[in-house]
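The chain that follows stands alone, in the form predicted on its own, written as structure tokens.
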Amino acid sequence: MNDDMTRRSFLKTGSLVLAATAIAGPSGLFNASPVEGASGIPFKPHAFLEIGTYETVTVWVGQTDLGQGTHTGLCMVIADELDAAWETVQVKMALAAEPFKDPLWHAQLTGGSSSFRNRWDLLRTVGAAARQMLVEAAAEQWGIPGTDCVAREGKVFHPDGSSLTYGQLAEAAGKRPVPENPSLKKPKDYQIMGTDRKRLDIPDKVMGKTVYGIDFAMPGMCIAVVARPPRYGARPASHDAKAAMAVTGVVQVVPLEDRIAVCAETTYAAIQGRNALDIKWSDGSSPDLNDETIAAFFKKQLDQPGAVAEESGDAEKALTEAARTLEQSYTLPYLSHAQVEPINCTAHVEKERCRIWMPTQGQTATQETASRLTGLSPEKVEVMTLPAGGGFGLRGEQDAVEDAVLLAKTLDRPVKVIWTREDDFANDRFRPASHSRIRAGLDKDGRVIAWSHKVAAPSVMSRVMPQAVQNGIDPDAVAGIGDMPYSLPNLQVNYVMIDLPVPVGWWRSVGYSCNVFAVESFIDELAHAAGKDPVSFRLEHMEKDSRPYTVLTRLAEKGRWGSPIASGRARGVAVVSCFESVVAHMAEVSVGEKGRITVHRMVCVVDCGTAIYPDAIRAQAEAGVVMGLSTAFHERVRFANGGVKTTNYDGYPVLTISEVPEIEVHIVENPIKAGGIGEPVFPSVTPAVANAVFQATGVRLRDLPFQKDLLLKG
């Protein structure tokens, strides 16, 4: 997709000069859903939208639904645009194809929260285009001007009252040229976005209809697992096959690069044959890495100056001259994604085409990966995308689809990968740890006039987006620090890239998700070493009125922070401006006498800008809710003997249910484009809490999951 593509010439080649052809027959645009040259469906206008005689209303999507809602936000826009009656409306996945790229990465991929902030000028005129046609095909019908006719609830309406279906002026419609420049809606004006409308996800998936990946089944198809190394840069020195073979159902034994595959009849037969290869492996490159190893480089590495990624004013002069200094040095651990269903794939080759089923946050690079492995060309990739039960952004990466588009090239038959949990836990791209040292300057009257930042983190873009990283700066990693919501004089971060052989991928809000901890804990060390109330404090160093400024002052109203609280209970906030939304969290808590923290409440304010799905914002914000209070108290994967030690959730405990804390979210208005949700609503959940700790005891805590043992008393 060219960069400077226009929402006119994208409507134009992406499939208007379609829409006379579509009763003929299927063309290019067709190749973008699985109902090419469909009957009954004259009026295709986009790659995203159809319209059926029959009175379906078709939104095809690109995003993968990873459990969130989008399918139906997505659905939403489009429909309110279009004046669609909602009961019409259904939502289906689409293949990989060009129409679906994201219009600024240029690659069909879900993540970042980049499914509406990135499309949502795109996604309207998709329907203001097709509702300008369908009520221009009405007025011609009854030979009066269209500024006459009313589009709503499906139908185009005539002065005197009658009215014509979509369906029954769907062919009509079809026939007219795309407009230039739809007239788009007021905010005023909607009528589906920002209100609740079931989810369309939902019936299929409560009557057990849905069909995961790791469900997904086709005739001749085998099972295969993958042993891969146990050590990092391990290879297989010697194994046995015979005995994998003579496991009843093993198929084949395929060695590859650096691991071994058992294909078999069966995933239980898969697993037997592999446990029976008794491999030999080699010591691997780094057979000394452990917890204490890797700490220790971590801190080593702290010291050294690294590169520059912002500066303004002068940091180091500021804080020779500010009348008191602080610094401290916060550390978060790698994090495993470990999402609900196991990582799988399904591949089919043939001569003149490949197929692929799974659920994957990547269509674009899975597409890129089998044409690689087989010389096609990507536009005979077909990729299904499969609903993900959860995703985090691991579900992006090619290792499964390498696996299974070579196996199935070497057995000539449809194989599906599958990684058991441990081979999840094992083989993971881990959330990056990040250790950071800060130093600050408060003036005579307790402002902040000095902030040195310097982090120390492994790089996630210089394996997968190696152009993004210049001058030894990954931007990523230091996310969430230059971009901090406070108005700062002087300002410095430094950058020093963790080179280790532990392998690292996008995790929910990326950098964020670490350097907004720092952040939001420093700032109220800073507070308290001023002695101004946290709230006051943060508030003094934004811009009057701004998103932040507002957020922050609903979030003081709705936790009713400085009013009385019960004894024993402490109020902490933290805020976070990312992906073009502002969130920020209020955690009530208590300690008890052995170290055991309380949340006994949680107060979310969210402004996303446009609210198109408030349950789904609501959902998302609770959900962000409990994976921070997941990585505060447990999660941390933990390394030995040169690779991962962790191997389930038995050493990996995610948040229970008993833990989950009353939540409430409050949404701000706010009627410009739509920002991002999943992502903003994770970062200021963690330092929320620590900061109500340290309300509570007096205590800090700067590292992750939070240590106890420092909360004991006596």
The other form holds:
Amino acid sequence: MNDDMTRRSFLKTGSLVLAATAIAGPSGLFNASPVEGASGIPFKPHAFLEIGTYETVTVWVGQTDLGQGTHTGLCMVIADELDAAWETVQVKMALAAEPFKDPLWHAQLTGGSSSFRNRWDLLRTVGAAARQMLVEAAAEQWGIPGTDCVAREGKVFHPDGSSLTYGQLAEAAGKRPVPENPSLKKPKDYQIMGTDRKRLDIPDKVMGKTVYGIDFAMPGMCIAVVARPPRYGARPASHDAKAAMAVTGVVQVVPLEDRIAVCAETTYAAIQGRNALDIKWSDGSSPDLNDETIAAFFKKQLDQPGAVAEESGDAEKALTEAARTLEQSYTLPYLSHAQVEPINCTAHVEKERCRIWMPTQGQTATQETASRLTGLSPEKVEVMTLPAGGGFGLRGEQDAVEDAVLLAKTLDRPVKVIWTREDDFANDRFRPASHSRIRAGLDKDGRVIAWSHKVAAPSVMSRVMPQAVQNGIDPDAVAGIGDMPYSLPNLQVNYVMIDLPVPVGWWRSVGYSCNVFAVESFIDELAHAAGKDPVSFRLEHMEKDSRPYTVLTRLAEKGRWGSPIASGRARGVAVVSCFESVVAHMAEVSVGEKGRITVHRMVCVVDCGTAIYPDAIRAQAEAGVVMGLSTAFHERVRFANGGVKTTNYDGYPVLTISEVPEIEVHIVENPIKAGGIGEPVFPSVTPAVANAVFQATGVRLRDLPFQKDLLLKG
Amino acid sequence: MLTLTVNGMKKEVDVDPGTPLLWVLRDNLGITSVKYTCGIAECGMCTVLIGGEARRSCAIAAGDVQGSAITTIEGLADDHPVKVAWIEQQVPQCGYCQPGIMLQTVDFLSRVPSPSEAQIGEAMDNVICRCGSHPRMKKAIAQAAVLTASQGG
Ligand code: FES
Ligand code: FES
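Please move on to the form predicted in complex with the partner chain, as the form predicted on its own is already shown.
Next comes the full complex, and the chain you just saw is listed first.
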């Protein structure tokens, strides 16, 4: 889309005042109640921004902050172009509404690390337009040209040094037309972007004041837990509603299609009521489904030819001409999001409106779901986005909205649906498992001349966006292969869609989370086969001075690649280019006697374009390492008897503090459009570690999570 | 009727004494900074201090702690060294795990006032932070120890 078009049309639609005023919740971050009409704030140049008489700059956001510091970052972009005084800036979560939809995707959602990269021009333009209006208002008052005035830290300065504050100018500025093409700052003029500010949401989080979705309460509300099928496709054959009703506090038992809800005055009563239901479930659609049958199915499917997802040159022909060929397979398991706040949603359905309070990642989808179930139009569904205890992709799902709305209708009172941890593991939409087989050919000089890659994996898109699946190809399932950071002359990618009852969904870095492990492990194997250094080999296959080339070069420097290393330790690298950013990791590991891998140090180099909020970028890079190592060593969802076997964290350990290595983060200065950060910091962690383990032991770990017994034999 | 002493205040609640303290605090007393995550004493997010000792409230019957001093994150002063260090080091991401982890830190530092990195690792290895705030958590614990010492605490 033409950026300029987006910018202009957005300024028009966005400059309409949003029909909602702020009643700040305890965290100050959400809009608890919608009110018709304006709130008396004199200057609202856009739905994103309000400037009050008392020197308050309020940034309204529609993006969900799942812990990445997105809200603070969004404020930094707008405040910088506005030349606001940072201490006057506050952030508020807006009701779901049209102006907050993603300019490219036309839906309000937080995903794909898109909060900044899809709004880069828009956010800056909003700030710049407001600044220009304030400057013009001052100039008019002084009777001098606007070009003689300077805006700085919440004031407009006269050439004589006197000044007017934004608060003093707000009313006059509010009467001026919104400029269509305000001039944007040059990167060298940024005052707020690129600096480290304290995150606006942190004090409340530390004081325990933040009200997350699961904490929400309102008068008259009851709490529901829902007994969902323990096996895919199972239905309740019988249940004991009386026993549940006998639990003190239980209000009502409501059977819903394939599940049964217990509504109660307290969470504990609802849980106990559910335990008392004594449901007999049918066998479900595939009682034989378990870890073994799933693995066997993947293995068999990987032998299918699959559909050609990408093709350049003639990989098959080049393979026959290669001086040397290599073939390897890699496997990755289903993963749970395991976000700490269980899924929840509160709904109140009234005659003329339906209100939803939820830590949702997909506001538009939430509106549509509630609209479908209530018959109200989507605009009549008011979605209050509450702070979320993590998300990693899962909070775009609408299962809890459905239950909350249906129950709120049935009971005619507000209902908060809570998943227990057991519900969360059993009903997750998992990161797809993925198996791949790669064949490649090297010429006599050790250059890759052919790469033929087959992926067998379930398709997320087939469920969430079927129109994106063409000719049997889910583009997400093969992400990271055709767009790997290497220029290879003959490349073919085939995709075999796995159809199993296990539901899959978006998970941090989506397809890259799987395929980059295979690609970056295999390129390392090729380097070894060619007798070359893994870093030089990668660089030789990259376009010189491209972003990945620069990032990898920087990584080698910062990580002291090739320098002497403590005995028993070894290094490995990996790189990824995705979501308009480039990230590379270097792992330093040792392997102990019993095959125990210790990661001593991780170095991460990030190029995410303009580094708006460096400390939040570092925090994400640290988080990416932790989550990456967690999947390297521990994470794997288990299946048995036709359903999920994993029930809680005791069966799904995640990385703990003593396993966290020293982490160094380096940000490459690259003042272009801001790229993503939450997703790109994840994929290259696991291959960097696997490659380091190979350097240390000569053993290749091609399956996640890593199997220690391989290292014992090695 | 149970009587609980939370953050120095006596509260009466009409619940079955076998109800987990977690749910009494959250649903009956509205103290939602005490978080539910696993319900099986695995994660540490429901941690409160009972007589100064970090305990997992999902695994304690409310009736068993009548008469004990229960402290939640609100019971620590705003300028408590742990809170100050947590803000200074910008620890929280989603923040959901943090109150429990901070309370466990308070207990830990009361027993080990100047811990080594290995001691921190050992003491805090039984908590979960899915967001990966651990590197900052380590720094904040070390800083809180220093702040506490300088306050003569
Ligand atoms: S909720 Fe109590 S330890 Fe997890
Ligand atoms: S900050 Fe999100 S789980 Fe710890």
